[in-house]
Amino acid sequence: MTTRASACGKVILLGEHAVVYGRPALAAAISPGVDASASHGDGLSLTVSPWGQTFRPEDGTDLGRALQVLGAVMHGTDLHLDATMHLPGGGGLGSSAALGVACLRAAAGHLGMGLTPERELELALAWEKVFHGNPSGVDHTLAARGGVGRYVKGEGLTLVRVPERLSLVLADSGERASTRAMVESVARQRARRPEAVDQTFDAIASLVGRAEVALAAMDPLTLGELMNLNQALLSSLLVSTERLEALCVAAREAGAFGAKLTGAGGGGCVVAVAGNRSGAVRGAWEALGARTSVVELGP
């Protein structure tokens, strides 16, 4: 017998760092995310597609390690999982998140363990932490909740209504960073100059809260001109990167309303705010060599 699960992705439109410090985030949840499927196997494993590798509790890898928090819950059960993944590893799309949440249902389903919503952010917290030291939060929120909402450390996800669907474009930079190294990098910014970093955080935080209104009021030109408000503020940060600016530059200049790094910077996606012009955004990436997609928030 085979259970099945999946869970969502996620792009931060505004909020990145300033939320690991209590200041909100607006994200959306994105699908696809990750598929997973689990059935009875020799001790416990997780094969990944299209990665074609297999990792075990045993093996070191990050991977392995959060199959161990997997395994402390399950009780070293005999379990296989496969997992499909939709987005790019270290995208900034939050791709470890879906791939736990993903992971722990199709594993506590196969087993017939009831989990509530709040043991299911548990435990994926659990898993986050593994790959990230000091996530927000924000990422296995709206992989197991799904939705648009505004985010507060501690305090957890508040929906926020979109009326009417919206498109984003998302292009992938080819870059890649650790979060927890980008994450490690502010901390050690906000030690060095803590009243300078804190005030950059207020900024986002204003920032988010303008976009909120902007997103539900369904107004995607003040919603561009606050992401690339919030871009510039990331990099006075230092974590975009020039790749990251020439593809912010040229979604503009292909007549977004906004653009900006989504994720923990350093590498990873860029994502833009097109309006009918999507299509053009897309063409100035692609002549650039990023690949990219569309997805939809909204009803």
Second form
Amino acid sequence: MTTRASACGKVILLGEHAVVYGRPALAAAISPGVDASASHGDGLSLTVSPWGQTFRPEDGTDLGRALQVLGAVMHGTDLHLDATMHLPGGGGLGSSAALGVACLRAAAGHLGMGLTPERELELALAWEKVFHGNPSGVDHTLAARGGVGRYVKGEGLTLVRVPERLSLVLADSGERASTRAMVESVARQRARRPEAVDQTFDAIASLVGRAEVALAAMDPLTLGELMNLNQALLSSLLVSTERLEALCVAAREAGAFGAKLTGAGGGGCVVAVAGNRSGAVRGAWEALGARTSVVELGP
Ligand code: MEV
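Target state, the form predicted together with ligand MEV; input state, the form predicted on its own:
After this comes the whole thing, all chains and molecules, with the earlier chain placed first.
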């Protein structure tokens, strides 16, 4: 018998990093994220496609340690998990959280363990902590709940109704950095210059509030401008890179209303709002060697 489950990835429209310090973020779930299946195994193991790698709790890897979270609640279980990632790993699109939620759901379903939504979030947070140290919770909450909304650490997700279809264009820079390292770098800056960094977080929070209104009002022009301002503030926190900046500039030159990095930065993906210039933005990014995709929000 095989039990299947899935979970969403996410794209942060505005508010990353500040969200770790209690400010709101505006984010959307993206699908497909990760599909997982659970079947009888020899001990606990997880095979991840397309990496073609198998992990076990005792193998000393981060994924092995994350499996220990599962093992602790599903004692002494012989369970094999197969996961298929539809998101680039380490690209800022919530792949580790989606993997955690999909595996938890498949495992719990297979073992006939009922997981309440609260318990699922609690276990997914423990899984995320293995990778990110001090996560705000935005990734695993979107992975589990889906939708588009405003997320505040400790308060959770408030859904925002997007009245019409809105396309987001994504590019993978091809660069990679660890989320944990980027979050720690911002923490070090905050320890050195608490007032300046907190002011930056407050400025980001005010952009998020305005972006929420723009999104609900289907005003992509304002949303894009707010994303550009957020990108400038993220650059001031030293989480952008030359390549991410070049991709944002190329998007704006190709007619995007706005573009910014998404996720922890240091590499990973950029997101743009470009209306009927979306194709031109993808073309400009592909000319720079980036892989692109489109995500649709709304009905
Ligand atoms: C990672 O997707 C977003 C960060 O804000 C970290 C977090 O919220 O846990 C950088």
